[in-house]
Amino acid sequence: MDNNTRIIAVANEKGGVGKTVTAINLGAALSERGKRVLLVDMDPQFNATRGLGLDSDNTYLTTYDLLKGDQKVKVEDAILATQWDNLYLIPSHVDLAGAEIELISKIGRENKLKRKLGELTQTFDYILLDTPPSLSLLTVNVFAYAKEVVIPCQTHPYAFAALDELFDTIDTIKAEINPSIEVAGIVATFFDQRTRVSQLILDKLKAHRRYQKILFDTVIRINTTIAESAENGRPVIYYRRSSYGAYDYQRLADELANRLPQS
């Protein structure tokens, strides 16, 4: 794996903030720009897997197989080419939920994913990791491996309030497990310009001493086409290119590509 590969966790400990759709659509937008992108689905709900047109079954290797520790399972064997150029996937499976219990007694359990993905010989420009909507051992494994974190934040008071806890987690990971991890940025999601609360939370993000420095200019507007595209197993840029969702994620991809991670 190339040392210039950007390894990015798309993470938030709160569910329903647009984490998975951001991982899928950011990855698709980057791949359309000629970048080789690997999406790693680390959520037992396997929504990123379904969002790229696959169902969870036992006919292919998954992130669960990689974490089980079987030395015969090579990471390259788990990589699937999607139907879109430059976009690849390591799928998830519901069995990944059991990995928490299986890993808890293992020595070096927080670095299992890092060791396995460190065996990659294929070159990717971006590795995007979709995480569970909780602070779990799976999330810790992702943070131990990632170099950057992109944080989707729904423009809602509960999502804004949850950011402090997430930053505390990342600070702890940085201090104790992975000194290389940095926050690449916060992206406001589900923004509805018709509501006062959406504008209020966006204003709070822009005014916050820590968040304002890393807030992406791009705002992901609320758009039913994004949900429709996920239901159809297609990134929004390939489902309806003329939609707000497609435009917003293309803009976010351009902004991320030009931004270096910041503390």
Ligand SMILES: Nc1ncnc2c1ncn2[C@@H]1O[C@H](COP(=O)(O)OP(=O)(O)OP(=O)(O)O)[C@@H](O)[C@H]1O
Given for the second form:
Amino acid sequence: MDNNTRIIAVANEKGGVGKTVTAINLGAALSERGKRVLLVDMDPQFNATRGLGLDSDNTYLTTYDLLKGDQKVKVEDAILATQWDNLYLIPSHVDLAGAEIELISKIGRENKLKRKLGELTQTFDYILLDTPPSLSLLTVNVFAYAKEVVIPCQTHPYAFAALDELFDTIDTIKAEINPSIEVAGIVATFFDQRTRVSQLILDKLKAHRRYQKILFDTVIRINTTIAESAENGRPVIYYRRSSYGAYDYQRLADELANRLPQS
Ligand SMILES: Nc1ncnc2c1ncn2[C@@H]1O[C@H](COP(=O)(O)OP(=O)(O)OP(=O)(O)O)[C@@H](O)[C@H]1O
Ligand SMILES: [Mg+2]
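For comparison with the form predicted on its own, provide the form predicted in complex with the ligand.
In what comes next, the whole complex appears, and the chain from above leads the way.
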């Protein structure tokens, strides 16, 4: 395992804020720039897996197999090459939903993922982890392993209000489980120029004592091509390069690449 690998959780306990498309499209943009990227799908909904054109399938190993802690399961065997250079995936499976219950009585349950991914022998520049919309044991496993967190925040009042709780969670994780975790940044998503509310929430993010320092300059605009590309199992840059979505996610990738994590 290479110490320079940036291990980034894409997380927000709130649902539907753009976590999965952010993980997929950041991963695609970074890999297109020549970085080796591993995307790890930790959501039983397996939307990141689907977004890269794969289905929930029993023919390959998934994050569920990794979490079960079976010594015979090798992490390298769970890595799938995608159709795109430098972009790799450890897929998810619907059964991952059951891992929560299966892990609950296990000693070291928060560190199962960290242990397995710690066995990686290939090196990656980025490991991006997509998380489910809840503070489940799955998300805690991701936070125990990650060095950084990217937080997509929908430009909507409810999403803004929920950020406080998320920061409390990350503070607790830092105190109890993973002292080296840092928030890499907040990215405003679903920005709609035509609505006052989008601008209002963006202004609030920019004015907030804690959030303003870590808000990415790049704002992800609402763009149906993003949703369409995910439905079609392709990152947006490979689906329609001329779209706003492709532009925004490439800018975000460049910003992330140039930004070091901060607390
Ligand atoms: N900027 C955008 N413009 C238009 N549609 C978007 C945008 N970002 C995401 N979407 C679409 O909105 C939906 C929710 O996005 P996504 O799945 O990334 O959110 P999520 O936070 O991962 O959701 P969940 O919490 O369920 O995992 C998806 O259908 C996605 O394709
Ligand atoms: Mg998702």
